[in-house]
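One chain is shown next in structure tokens, namely the form predicted alone.
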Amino acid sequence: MTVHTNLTNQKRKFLKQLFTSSFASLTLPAWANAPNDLFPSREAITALATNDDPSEERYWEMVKKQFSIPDHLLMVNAANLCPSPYVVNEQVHTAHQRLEKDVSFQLRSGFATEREQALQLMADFVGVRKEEIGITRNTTESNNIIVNGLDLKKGDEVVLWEQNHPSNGTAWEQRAKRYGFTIKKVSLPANPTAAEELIEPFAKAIHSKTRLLSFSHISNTTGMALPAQALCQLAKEHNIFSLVDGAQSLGMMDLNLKEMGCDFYTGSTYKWLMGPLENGVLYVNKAHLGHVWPTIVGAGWKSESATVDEKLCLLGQRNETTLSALSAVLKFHHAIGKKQIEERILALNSYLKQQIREKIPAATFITPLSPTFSGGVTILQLPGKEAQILFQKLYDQYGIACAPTGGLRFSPHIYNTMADMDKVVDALIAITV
């Protein structure tokens, strides 16, 4: 009981802190064109630290505070590209002036410190050791990384799902094509009642001559998502590789990748996780380091090189000042709480599918409508209406920013209010009528 009374005493004093910083940070000239009324005052944030319920909306009305998006706009289109929170934009902000002034190597050594506190903080994230964890640039290069580093022949074959991500898909045909090996792809139910009915399919797909299983954790086509730990389980029983597309998950899901059995995971910072821009993520496990070859190899890499970022991630010259904030956004998730924002995420999709059923029944869901089986995105279509046309619509006439990939796909975050929720489903009231 003790143990627990101090994680959350600990928990709110962070949360308090964090909260009052982002305030503070208000007052810096890179937002002192911000409306008066947009931010909560200093009493607000005390109070909503320390009263620490995630259960009241009131709580995520404050949140939402903390981002820079204006009344006028409404973004649910996390699946593509997040808004990151204040403390993230101005940590970039600093780095980047930092930069400007002082190119020295001096200056920029400290990068590399910074590097080595954010792989130990999102290994910490995710349940793993940091020696399997890299930083990329987005989930395409992560997915590539070891679509083109694994050691496959003619007479081997990938099993992949249909709706794979093409960097978790098409790399595969591209790849398969110069060496001969084969794809086999597997299709799923659209609205399955068990997860059974998603691992069969699978496991039928699965023979002696397969070498990887492959699939996106949560699609981005139909906002399905996978029981990622059954399938992995699934490739262990037949001794086989499997590797977990989470760019709809890392920052969405409470995740622990020991827990889920996966070889590799890869994943994007800028999406659910609300991260700097140009940073991915992979995982490799530690067990297999060995069998991924390195595809790009730049100034200091080492042949004995021991860490995933080592061996694999090593790209040379790029944007340090973006993941400079990365252990900025990981605190910030851990402030709130993963589960609170896995739950909250859920919450808002479950709220949006009912009153989209409940006030136009025409819509047909792509995405399951129970929680089990969908992530934090939302695909709908209307009867005679093309989704591209709906899309612009939904952002000229009322600055609803979504996605029109497999009709009109909705990825509400921890930024939105049930309210935000009852503004989508009126406004796509209006524009359908």
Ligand SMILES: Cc1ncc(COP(=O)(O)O)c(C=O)c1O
Given for the second form:
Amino acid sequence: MTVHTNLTNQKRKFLKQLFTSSFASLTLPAWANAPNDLFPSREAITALATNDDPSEERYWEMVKKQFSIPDHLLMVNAANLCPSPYVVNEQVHTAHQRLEKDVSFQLRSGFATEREQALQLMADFVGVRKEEIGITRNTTESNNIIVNGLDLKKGDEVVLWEQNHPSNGTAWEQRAKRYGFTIKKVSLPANPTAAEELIEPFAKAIHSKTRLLSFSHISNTTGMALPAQALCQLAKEHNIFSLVDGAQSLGMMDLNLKEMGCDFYTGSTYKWLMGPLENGVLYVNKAHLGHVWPTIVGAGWKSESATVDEKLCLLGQRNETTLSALSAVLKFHHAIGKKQIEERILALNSYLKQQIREKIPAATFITPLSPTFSGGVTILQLPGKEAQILFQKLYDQYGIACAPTGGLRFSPHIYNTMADMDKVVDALIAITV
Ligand SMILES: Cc1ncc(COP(=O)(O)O)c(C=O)c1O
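Next, report the structure of the form predicted in complex with the named molecule; the form predicted alone has already been given.
Complete assembly follows, chain above in first position.
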């Protein structure tokens, strides 16, 4: 009880600091007071700091107020792109204004410091060392750095999940065509009841020539979540590399990459992490950095580069104004709690699935119903209805932004409430009768 109270008090203090400190010294420009502006009222910010019980829906309503989504729109498309909280938008705008006034080397050296901070916070966020993290532009780039960076030759084989995203599927095919190695694709049961059903097919596909196993942690086309830790362990047992595409898990799950045991992990900051645009993450286990050739070599690159960021992510001039907001969004996640965020996303999906099952019995789920084998994505089909048409109607008539990917894809996040899930179900009923 005492421990809980202390934690709660600490958390409240931290939230207050987070949501008030960055505003204390800021003079808001006139346009910031326009309707739907990018900055929140102080009331909304401090409200989150004083309502700190995530078991209450009221708490999540306050979280929702940290985002600038207007009332007539409902965003359930986190698997594709997330809005950022005000604290992140503010950081990007402030950095951009600073840069527009002064593009000197002197000013920009501050961005280099911010990059270092972001690397440390990101490393802490996923439980690895700073030198094992690099900041790329997105998951696509991070995946391709590994695809193109490993030495693979004729006779070698890579094992992929057939549901891999093109940046981790087609990218391998192109590379294989050029260098003569082969690819084996594994298909998995659509409705697994035990993790073994998802591990066994990969185990059967691996043989003496296999060099790497790669899969999406959570599929963007079915929403199925794979037992990443067990699969990485399988790769280890066969002495092969493991590449986990985390586009659908970074920021959604409470991750620890050391526990997962992957050799490489990739992600984008603007999906579930709700962070700045055009930033990606690449993790390379320190023991394997020597096995990855750089795809891009830019000014400042050194053959003795010892960190992932220096060796693999030196991409010339970057948009430092967005990168500078990465630390802000990681602090935002910490303020709410990584575990709380994962639990909330799973709860939103479970509620959505349950409501759809109850109220639209004709709907078929592409995504497994069990939270063990799914994440933040719920994909379904309605008989005789094209997903593309429903997707468009939901946006045009109800302001609901989802995706026509693998069916009708909903991916709610912490800026959604349970009432939002009810609105989605009501709209689905209305457009399908
Ligand atoms: C599993 C997976 N991998 C990679 C990507 C590519 O992400 P990005 O466009 O951010 O590079 C996506 C995008 O949805 C994805 O779902």
